[in-house]
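The chain below stands alone and is given as structure tokens, in the form predicted on its own.
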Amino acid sequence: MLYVVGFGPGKLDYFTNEAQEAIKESDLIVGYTTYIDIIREYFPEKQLNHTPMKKEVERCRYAIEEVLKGRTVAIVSSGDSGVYGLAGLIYELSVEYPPIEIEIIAGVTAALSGGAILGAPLTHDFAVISLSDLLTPWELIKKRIEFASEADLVICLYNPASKKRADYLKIACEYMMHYKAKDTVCGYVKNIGRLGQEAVICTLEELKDKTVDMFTTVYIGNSKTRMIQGKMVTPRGYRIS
């Protein structure tokens, strides 16, 4: 069996029971180095194998090949493995091998866990967009940002900045301000559910000059999003008598 496990933002409280059971049943846990460091704390007795960023294909092949040797393997990622995770890649690669059992274990993706910290920013339609251009051309990312903004969707940004992409959030905010008001309610959460968690609510104009990183999830409201009791809230539109 190959379990593809999303374990949420990292704190054990966010692991679903299903995720914990899959990891406990596995002979080997495979993942990105940062994720394995998180898992190690909670499952110190498990055999662990990790690879750095940009080694995703090698990591998935290794996991499949270990299953073919008769082992039960869990390949893990933070959040949900089907949201910018390895679930799709596992299926793509699996056709090159003899059939194996694959089970996808859902996890709490950052859009949801971070949203809960900020309040209720995703109560209505929203788009999730990654600003990483490692696998997606920047021109396509730009188009998605502009169309989502024009449609007045709440936008949730993953991977908003890195050392090589320090100004990507600023550029994205400038695109959005062609369609969204400068005072649109926005927010971001760093290190969701982990040590150093930080949550900030601000305007779109303020957001473009904020310093964020790969462990930050960013939320840009729609035209109805507002502050309620210090929280970021996007009304669904229920009539309140």
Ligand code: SAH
Given for the second form:
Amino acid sequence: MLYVVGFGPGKLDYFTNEAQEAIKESDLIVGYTTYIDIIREYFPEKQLNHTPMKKEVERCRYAIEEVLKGRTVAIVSSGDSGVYGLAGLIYELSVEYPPIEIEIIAGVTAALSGGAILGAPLTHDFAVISLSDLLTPWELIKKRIEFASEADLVICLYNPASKKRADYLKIACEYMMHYKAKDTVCGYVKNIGRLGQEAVICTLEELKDKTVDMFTTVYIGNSKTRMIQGKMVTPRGYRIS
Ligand code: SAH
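For comparison with the form predicted on its own, kindly provide the form predicted together with ligand SAH.
Zooming out: every chain and molecule, the one shown earlier first.
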């Protein structure tokens, strides 16, 4: 059996029972180094195999090959393994091998855990866009940002920056400001559920100049999003008067 497990943003409270059970049942846990360090904290007795980032294909092949040797394996991602995780790649590669049993275990993705910290930013239609151009051409990312902005969707940005891409959030904000007002309510959360968690609410114009890192999830409201009691809230549209 190959479990493809999302363990949430990092703290045990967000780690579903189903995901914990899958880890307990597994003989081997495979994942990116940072994720394995988190799993080690909660399951110190487990056999863990870590691989660096950008070795995703090798990691998935290794997991599949270990299952074919008769072991129960869990391949782990933070958040949900189907949201910029390895669930898709596992299925894509699996056709090259004799059939194995694959089970995807849902996890709490950063958009949701971070959204709860900011308030209720995602109560209406929203788009999730990754600013990473490692696997997606920047022209396509730009188009998605522009179309989502024009459609007045709330936008949630993953991978908003890295060491090499310090100004991508600024550029993305500039695209959005062609369609969204400068005072659109925005927010971001750093290190959700981890040490150093920090949440900020600001305007789109202010967001443009914020420094974020690869452990940050960013939220840009729609034209109805507002601040209520210090929180970022997108109304669903209920009449309450
Ligand atoms: N599978 C993950 C997403 C992986 S992409 C999930 O479902 O959450 C990596 C991006 O996710 C990061 O750059 C960041 O934007 C977001 N992210 C993941 N964990 C986070 C955390 N603990 N705090 C803030 N953002 C996080």
